[in-house]
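Take a look at this single chain in structure tokens; it is the form predicted alone.
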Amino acid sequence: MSKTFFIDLTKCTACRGCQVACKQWKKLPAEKTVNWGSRQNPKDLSGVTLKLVRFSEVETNGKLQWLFYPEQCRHCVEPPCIDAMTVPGSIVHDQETGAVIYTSLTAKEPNKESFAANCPYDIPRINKETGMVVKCDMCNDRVKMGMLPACVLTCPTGAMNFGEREDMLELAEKNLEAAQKRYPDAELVDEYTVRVIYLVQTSPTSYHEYLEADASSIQRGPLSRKQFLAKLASPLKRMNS
């Protein structure tokens, strides 16, 4: 039952349901925001903010491009943070769905930076009221109900996608091909090492300097011969799309 989000970045419009439905269904305070010249806000993940849609704008070949990125844990297939833990039972890896949760035993943790240090995408964060390390724990009390995350239930777009591992890559590579007749440089990002896949139109960095990870620093584990296999062909796959 091991699932996996599968988000394509050229179907986001940056509408934020997927923030809000983070927000209303961990029951979690809004923030007071200002203008910082963007329109994303709040400007960074926080205790209380554990889904983010980030706005970046870059300039290729003369043409603008408006990107969006709705920003969360990765649920690492062999998470590096769980290095960090010292207390047991501070991080729990739900090996039926893959969900890597937060348990509120990281508020007794007496190095809480270490989890973020540990995370190649720089996402746990402090909750300054209950000292908990926090982040997405993908929506694991709705996926064991057999529901939907929040996110991806209000996305209206079809950009999220929620669902058995396979069948999300099986979707990822469709999504992947459709894309490259768009968007040349389209790409998959770190899909053999994580179960939140992003596909992006263009260079990952674009969006954000943490969206994709040095695939060494998160997969601990073998890969599978299908996912060896999978993995060499890609180069070859976009060279020739």
Contents of the next structure:
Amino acid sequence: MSKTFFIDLTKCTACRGCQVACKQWKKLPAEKTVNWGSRQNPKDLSGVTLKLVRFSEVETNGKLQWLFYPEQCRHCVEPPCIDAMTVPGSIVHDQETGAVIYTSLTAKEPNKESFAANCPYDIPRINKETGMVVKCDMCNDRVKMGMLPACVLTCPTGAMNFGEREDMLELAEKNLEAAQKRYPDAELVDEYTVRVIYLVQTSPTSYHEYLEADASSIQRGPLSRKQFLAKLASPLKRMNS
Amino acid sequence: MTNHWIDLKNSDCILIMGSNAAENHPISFKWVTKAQEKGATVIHVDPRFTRTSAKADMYAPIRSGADIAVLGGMIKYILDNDLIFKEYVLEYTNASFIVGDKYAFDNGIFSGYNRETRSYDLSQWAFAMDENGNPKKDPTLQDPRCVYQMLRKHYERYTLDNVEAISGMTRADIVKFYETYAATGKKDKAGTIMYAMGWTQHTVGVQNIRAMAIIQLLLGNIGIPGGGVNALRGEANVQGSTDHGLLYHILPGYLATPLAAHQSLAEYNKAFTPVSNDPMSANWWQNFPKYSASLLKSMWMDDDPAVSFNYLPKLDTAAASVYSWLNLFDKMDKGQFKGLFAWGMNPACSGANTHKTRQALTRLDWLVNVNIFPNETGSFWEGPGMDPSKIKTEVFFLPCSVSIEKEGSVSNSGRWMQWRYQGPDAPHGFKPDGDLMYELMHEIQALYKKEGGVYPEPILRFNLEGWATNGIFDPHKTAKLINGHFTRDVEIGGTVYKKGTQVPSFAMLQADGSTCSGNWLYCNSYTEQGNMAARRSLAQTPEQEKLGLFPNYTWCWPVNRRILYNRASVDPTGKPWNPELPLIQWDAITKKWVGDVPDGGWAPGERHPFIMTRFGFGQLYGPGRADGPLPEYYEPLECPVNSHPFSTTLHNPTAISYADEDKAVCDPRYPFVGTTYRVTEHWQTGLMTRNQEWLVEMEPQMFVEMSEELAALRGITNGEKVIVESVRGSVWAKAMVTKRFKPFDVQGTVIHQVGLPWHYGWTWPKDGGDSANILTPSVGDPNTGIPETKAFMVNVRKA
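Can you give me the structure for the form predicted together with the partner chain, which would complement the form predicted alone we have just seen?
The complete assembly is shown below, putting the previous chain first.
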């Protein structure tokens, strides 16, 4: 029963219910924030913020888009962060659900920054209090009990979906076809290599630098998209960001 | 809502105007999204590009307060291009009615205006009547005095040039908007409107909604699935509190509050019971005496309603300018109140013109603040600019339990009465509001018993034990009393209803005291079959399922009718206009309607469908409002222009205002239009949400959104602290410089607009800021008294 999220950003209203639901289920404290001229708050993921809705205003040819991106760990099919592990058991890849889980042993890792360095999506953060490297764990405790992840359960519009991988891939293709009628540039992001598939209405970088896997070290031009993704999926490939 | 939340999915075109539904009613977008999936077009008209605009198929910016220009222009566009749903307009609206001779309109003023009292003599707007006492009609719609022709004439000034010049909306947007929405005037198309405080909080609030109602009637969009006029209520139970008489001018069930002039129940009933001589008009309010008597009986069980009518408090006048919110605080400020119960409210932040409101609280002898958290109202005496040593007001704080800590019902925007069970117990023995009110009234009764007093009967004879079991407030018993029961054995149509049995439906309520009902609209909600609001069955017929009617899930007033005026969804022979989405259908064999609960069980064509109106027709021309039978354009009482293209009457001549309070009109000190709004993350004055750290983390501080152009003009950088000031006061806010606000071109001049949330208050969080209502004026709509907090004038400068 390998699991996958499908997040249709054309339907996300940035209500941020997912951002709060994550904190609630994980019993994570609020950060002390100030308004910094954006709705996005906190500014970034952190040791106590594992899910963050990012806001981006993009204006092209006088047409404004306000893009919303609920960011979280992708639970890569072949997680490159595992290669950063030096303490056995600090990362557990649950073969049943596909969840990539950072354990308390991450606190013993000598080079915690390498987790983020190895992540093509710049997700892992360090919790200053516990010293652990942290990120979304797919609400694996809930999922094992047959419940939806907290963020998915709270989504009012159907933007966030979760289920069997084949079902989610099928839903993603179906929604992509519908979305392309309204947004010709709509696409699925890295759908073959990750367990959190985003449907975007415009280029992924318009949302955020790391919505799509960072390909800065890859010559993208000569590669087909399939080749590129295959390369990314390879456990031998190191991502440096 | 005439319709309900789920029904949004049945729409072909959803207009969101005067609302930011995606942010302020997030769950509504479940159904808006479903409509879009099926091909519906979503249009958002708003001064600012919001999270709603981001999801809309079309977004058109409009200067705050210019709605009637744009909507009046749409009425003209529909009529000029003959896009009306002809059969519907002719059969179901008052388009053919002839307007009486006394009605006139000249240069922004309707006939019957009294400059001294700033009010109209509404009798001048009446219809011309025939020899049988029915309105004269011209079914050819050619008579120059018929409503259809009057509409044409009234809105001929609302040209594209004029609309564009005053609203700041571009010509291309206006035309595209009109074309797209007017396309729903087809038999098989439905258009709906989702509006909220962006329409109501204006000195023309009621007329904003009237203008849209006219459009909906012209396009045949009322009474049908995916149509209607849908007010998105600001609180989960605002619908319920309004139904149960929260406002000064209505008792429970929208029965008018009696006036001092009504010396008897008979006089009161006569004043509010309309008469129609048309046998095809259901004229539902003809039942008024049954509902008033049943209400009185529920309150004073041991008295004849003719006697207990005298117990009701009476108003001197029904004018909103006298008894509504703004004037309560004006009188309080003048020292005319001794005490105030602020119950589940935070007027020190929520009321317009905050400084005045807070000052008014200092004139009180006592203030009882009932809430789940301490707030700015209870702490006003130690707030900014206050000297506690000079304030006499004694403040009592009564903490109460939260909604999930008690049992009872809420009625949502879609009129669904939903029973909720109690979750956890309240901490520290805090009690529900019902218990507090019961115990308070118990004490008052005891004091009157002990000490006597002037006219003690209304208090001592009050049916307080009707709410309680063994001296404890009982929500079930109260809900049963709201439904009502027979107070003696009654025979109706051959059936005998025993004393004490629940009344099955309001059709059985009586005018002679033999029934009681705390709210006739809720009669049928708690019957001998049980608590209908507690039902949770998802069972429905295939036709109901297609629409998502869910008739067995909770209960909906009236009599579980999910869409109001549903007899307008079928033609006069009972066939649905849109056979693909039938709401009700006449079964010729069983001689019954199937589908939704119909607006009366009469056979097709036996009654006009708009049963709540006197004559049975949808009111294109509505002679009952305080400021005119047709919506007319006026500027907000604070505005950036000194003229508009429609008349030389700049403002609504009947608006509520206080002559001694300055207003900024074309005042160079306050050059920018200001507006207030909400964010998803906070609730009302923020009382609940400012105490919730995860929400404060997301929206920690007061902010002001402004365009990049305005920021450049004032040298303001994104994220820096700035001052926003109006005639009444100033607040600090974090500048949010955004592409989502753009300057407007208004009559050739660049007009900037800014907007602020009103969720903050000085108590908590400490660096959160204060209420945006410090900026807003005490001016209001003449029908409702609602303040104009959506359009006023400000300045913005670096802090």
